[in-house]
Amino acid sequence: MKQNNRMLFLLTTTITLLLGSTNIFAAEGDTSLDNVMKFMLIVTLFMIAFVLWLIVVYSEKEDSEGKTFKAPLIAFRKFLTRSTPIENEKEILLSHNYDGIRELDNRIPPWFSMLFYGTIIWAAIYFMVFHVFDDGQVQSKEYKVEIEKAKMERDFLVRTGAFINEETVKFVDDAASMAEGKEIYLKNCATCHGQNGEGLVGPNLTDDFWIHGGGVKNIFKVIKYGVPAKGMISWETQLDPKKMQSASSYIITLHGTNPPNGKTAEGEKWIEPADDKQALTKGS
């Protein structure tokens, strides 16, 4: 009874372990849900014909030393490991004489029989679900998922900015956009460039004149890197490409505005190159 408990016990440990491995392939995108549905109806089903063996086992028949339940074991053990015995091999012994090398005719072993024809088995189980129910992922179909996939994910970075730089930004002017370069701005920048841009601290933004280059991408690169030697901090850290897009396009339209108090020009007089300024006429 020792050894029934001892096996029964690795046989559930085993079957435990089958269906944690499910969970972890399938947390990790490698196994779909229909998968583990399909491994889980599997599992049910050898459990429910093994509990019924053992209620066969031990119902219907006296087996106090597990000799009913080990026996398809040991018939199992026999049929791939069966030879013929050496006091018998005379039997087997052909005709043939190679220099007094003898022959026996013995048979392929049987474990060897299985690997043949479970290829042969496997070859049919995967003709039948990678090219009829389609149920698998050929090359082609797993090339097509591969593609959407990084579609998903192209798509998602670009939502995100992650593709914007400074020499990618672009000028914008939706509406939501401006609302966020706004806010960005006045939550961020008005403390040295004042309310309306007029310039404080730091430079007056309403003019022709600009210090580090004029443009969406000088204003993109110089909030993204900053101006330390003018006390100007990088924003790189807290504010993504999206929203460092949106407020270099808001103190582009600030340009021209002309507040009161504006602060004496300083820098050079910024010509917008004709790219720019094709693009910036597209935007508006």
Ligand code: HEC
Given for the second form:
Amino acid sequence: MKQNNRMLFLLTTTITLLLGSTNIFAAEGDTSLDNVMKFMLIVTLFMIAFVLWLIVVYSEKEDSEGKTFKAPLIAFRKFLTRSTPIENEKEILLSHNYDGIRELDNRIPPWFSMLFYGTIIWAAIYFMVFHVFDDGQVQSKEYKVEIEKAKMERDFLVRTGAFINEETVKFVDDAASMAEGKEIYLKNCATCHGQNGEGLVGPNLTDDFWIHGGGVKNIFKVIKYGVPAKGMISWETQLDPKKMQSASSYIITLHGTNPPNGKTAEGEKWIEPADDKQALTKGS
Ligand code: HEC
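Can you give me the structure for the form predicted together with this ligand, which would complement the form predicted alone we have just seen?
What follows is the whole complex; the chain from before opens it.
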């Protein structure tokens, strides 16, 4: 009987502690650090309480059997089990007797009743929160929320042009991109390529000839990585991909404008491959 009680006591304390800690960690993902802090705080308080308790126990000089030490544990176990002490067992012995096997009318241990009623209360709260007030997230709602979140993240990435690189870059000719491209060009590029792309230190950007190939992809690549050895810097760190796309597109619109003082052509004549031409005429 005693052995049993000890086991039950151990079991219930572990379960209580486990439940407590999972509850602490199960809350919102973003605040997990907060929760770790809370958990640490609780552990620390427990440790302080334990040390204080040890001080009390050690100051008890008459107690050679360690009764003071065990007292709260025994009290707690009693509270959880409410079992009848062995010396009083006669009082709860039932009258029947099967081949010498007799039955004790022990009361249901409170820890068990607490679990039982606890689950009922829990079920009611759960039902209200998840199915009546619709506050909690049942699986299907959780799924929807996650999809929504992923969509927002994707939209953000699209807006900032995170998916734009030299492979995916497109010629864009909507007014906003054009205005942006022009602004970037005048601010950063005109000093070397001329106000109208006619070429100064840098090559002419309006003719049919390109040192590194024409078309939006090649232009984007040169802007992104630069040609440091020849004095064309890499803009990757100063312009986000979307801005580089706008600048590339703006440069494409300069083609054939034939500005005055055009610098002599450099490089090879560029012939637009069929599918890029399509992109050029149709936009993206
Ligand atoms: C400091 C001067 C300088 C600035 C500023 C500059 N470039 Fe250049 N750029 C050059 C030079 C020089 C070259 C030629 C590189 C070579 O010979 O390989 C070049 C080449 C290029 C080319 C490739 C031309 C070809 O024929 O293949 C493009 C496109 C280009 N620049 C775009 C830009 C854009 C867009 C900006 C502004 C964001 C810019 N450049 C700013 C100097 C500059």
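Rigid core (definition): largest C-alpha set, two forms, superposition within 1.5 Å. Predicted model, so just to flag it, every value in this text is computed and none were measured. Residue numbers count along the first chain shown, from 1.
Chemist: Taking 2 Å as the cut-off, check whether the CA of Y225 shifts that much or more between these two forms after a rigid core fit.
Modeler: No: Y225 shifts by under 2 Å between these two forms.
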